[in-house]
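In the block that follows, a single chain appears as structure tokens, in the form predicted on its own.
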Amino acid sequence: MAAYGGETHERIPAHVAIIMDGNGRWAKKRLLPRSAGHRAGVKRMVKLAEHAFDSGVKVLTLYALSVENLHRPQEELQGLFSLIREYFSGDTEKIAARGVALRVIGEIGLLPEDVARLIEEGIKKGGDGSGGTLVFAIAYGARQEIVRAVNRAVAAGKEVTEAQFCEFLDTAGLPDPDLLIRTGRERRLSNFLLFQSAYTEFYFSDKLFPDFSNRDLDAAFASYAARERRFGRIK
């Protein structure tokens, strides 16, 4: 349970997904290079992840780098790759100490070889899952994921049910998101978890991601707790 403004809500979403949008605009507003915004975003991400797991979230999925982002200018990409290197070579130990397992979805083979290797090594250093699971979507695209899943099903040589198809997705074994949060004033999914979000609750914030505080996350949880999820049925 977690407290919101003095009230207690038991309905904490088990799986929260976040589109961490607005780092570049945050830097631009401060006349800083975009890299400064991405670095501020990483700091905010670490604090939000800790708060989410402390609040009772079991799975936290963060949209860190889309496959479309790989077409950005090389200077910005190199800065992003450097941040990924720093996180997976250092901060994974903090995650492991909390018992949080680490997982990555996406096509890490599209990343520089040393970055992909650090990610794989970082995953191995993660916790046992007793404290939750932290999922990074890196070089990820939902349409591309669905195509990969179809090809895996075809390679298996069998017609599949919806449940069986889920086993071919990058997120196999994970529950669908209960709550998806997007910061930065945008109101779209941007090729993120399209199949998994069929009945996900959405929460949009006008705040740029580096400004999205723990209190803002609590407000998203409170909004989720106040909703009635019927999944197409009538209660």
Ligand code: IPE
The other form holds:
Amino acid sequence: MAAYGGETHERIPAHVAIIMDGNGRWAKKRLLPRSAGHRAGVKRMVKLAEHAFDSGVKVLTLYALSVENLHRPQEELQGLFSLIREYFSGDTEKIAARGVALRVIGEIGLLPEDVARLIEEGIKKGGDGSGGTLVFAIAYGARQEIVRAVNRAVAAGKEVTEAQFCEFLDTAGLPDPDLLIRTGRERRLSNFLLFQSAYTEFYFSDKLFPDFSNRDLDAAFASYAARERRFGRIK
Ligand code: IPE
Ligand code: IPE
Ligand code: MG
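Having displayed the form predicted on its own, please output the structure of the form predicted in complex with the named molecule.
What follows is the entire complex, opening with the chain shown before.
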């Protein structure tokens, strides 16, 4: 990929990251409980992931739960944990059958033990990576991730280069995101991939996540394809 010098780049971003926001408002608009919005969000997420890999995306990172989300009311959290349990107990099979490897970033140790275990078991049942990599950010916070990485570097006992530091991040071995999409009208990162998104292209959609269709993803790809990435350089 010709990434530098303002040259053309691949039309389809290799690594797409999505902040899946707006489930609660989607449910509220329909006078449904927030949990119904999260359930609709998972359904949409499954379809979007298939479409992304069909389109040629190599890595898809999905922000499913932030560390800060763990301060939401117990009732909502229990609903979210149930959805995570359901998803990782079987729904991963279809995407794994397409050769998509599964991975998680974040501190899943902060989750109830059985939820963390189901995630770990589900991840192991992922594909060999020939079809891409699906990364779930669960109990994830970028600042916390950076601090963890710093502590790992300190424990290693020597100064690190930028490349070596990246290996201490939860995203070790993954390329930086090329395109970061946030649904749900907000224009902020909410503690997502702060280090990795230094030169990422941003795309904000006003659609609430359960309404963000495969066509909306195509529109994000089209927007990305029309951009010139300069990485601080000039032509
Ligand atoms: C995103 O939807 C999913 C999670 C944060 C788990 P929200 O639950 O934040 O939905 P809104 O922003 O309240 O609509
Ligand atoms: C970001 O959305 C986290 C996820 C989508 C998982 P939030 O709804 O938590 O973000 P804020 O609170 O609006 O910044
Ligand atoms: Mg939100």
